[in-house]
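One chain is shown next in structure tokens, namely the form predicted alone.
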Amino acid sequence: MKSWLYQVFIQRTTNECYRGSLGYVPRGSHVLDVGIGNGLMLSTFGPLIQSKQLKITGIDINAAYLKHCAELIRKLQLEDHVEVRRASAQDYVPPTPGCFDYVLFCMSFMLLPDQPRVLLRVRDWLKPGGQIVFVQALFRQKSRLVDLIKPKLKYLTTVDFGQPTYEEDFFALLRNHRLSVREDRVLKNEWFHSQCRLVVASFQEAPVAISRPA
């Protein structure tokens, strides 16, 4: 049962996340993947990472996940493209300030206990003009049922999905940190009328005109 649920809730969604995010970043980019997890996506997207000559630094707090990820990196011969470090978004220190073109939160931003603090820290991780790529489920309407069910999914799947993220609250958080949305794309429709969305933002003062999902 848990294996089936993992397939439905995790693996398929993870593939959609990385298909969208890795497809978005241009060739030769240096990407910080916050919450890289066990690295299963490398089996699917390793060839794309190599062909685009991407450099990915992945961080996570789960030592078992990182061990599995490191084994996949060796097995797939991705050592020149992917490295992992054990760290949380709250305490991670990059090798040099402003060294990343993109910071990626692939279904991980919703799990952060102090999202505003992390956004303040991310600014110093990015090169001038660098961007944050969020991929996550956004709910368009408040729902008591969603508030009740989503945190309990970890008891069925063994994976913590965090609290539901509502569209209004998410974009208000970005505005409060002077983040301008560069792109907002629906990757797939999810359960309870949520949408898996790719949202790209950068620290710029001038607002950027975008077309929002219907």
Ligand SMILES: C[S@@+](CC[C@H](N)C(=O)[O-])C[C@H]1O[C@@H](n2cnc3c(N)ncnc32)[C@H](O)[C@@H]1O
Second form
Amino acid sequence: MKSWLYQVFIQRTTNECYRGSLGYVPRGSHVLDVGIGNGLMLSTFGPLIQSKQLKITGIDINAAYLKHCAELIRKLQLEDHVEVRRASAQDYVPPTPGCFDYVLFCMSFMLLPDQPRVLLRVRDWLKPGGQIVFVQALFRQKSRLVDLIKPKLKYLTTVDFGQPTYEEDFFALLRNHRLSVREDRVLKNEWFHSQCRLVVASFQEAPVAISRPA
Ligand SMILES: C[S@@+](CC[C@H](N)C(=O)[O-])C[C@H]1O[C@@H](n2cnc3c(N)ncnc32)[C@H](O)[C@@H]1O
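For comparison with the form predicted alone, produce the structure of the form predicted together with the named molecule.
First the chain shown before, then all remaining chains and molecules of the complex.
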């Protein structure tokens, strides 16, 4: 039953989310996928990843998901394009500072225990002008029912969806971190007036200190 629910609801949504995000990033990009999960999307998007010559580094805290993901990488011969590491978003240190064109949070940002801390760290993971791609359900109206139900979905589907993310709070968080929204696209309308949205943001340049002659 759970596997059926997973396939009907989760896999279809996962595919829509990755179709949006992998379609957005240009050919040759180096992408950090934070919370890559079990890598099921690779079965669908392996050919796209190869044809766009993408390099994807996936991190996750779940060892079982990563094992499954590593097996798929081998089976689909994607070793030149995808690698995985066990790390949390709070502690991850990239091999070289500023090495990613894109940092992707595909249905994972809402699970982070300290989102502001992660956003502060992401700035150093990105190349200058790099972008953050968020794919997640955004709720437009506050609802106590949604607050109650969403964290419990993990018991039904085996996947933790965390707390609901409200549109207003999410965009306030981006503004507080000097992140400008470059793209905001609805991928799918969902339950309780929520929308699965692809939101792309980049850091505003720090103001340049101008030295004036005395
Ligand atoms: C809902 S799943 C999404 C998986 C995949 N991105 C997708 O869309 O199919 C969320 C993933 O984020 C991972 N995750 C949760 N907290 C994390 C953290 N602090 N750092 C890295 N990954 C995390 C979970 O283990 C899980 O694999």
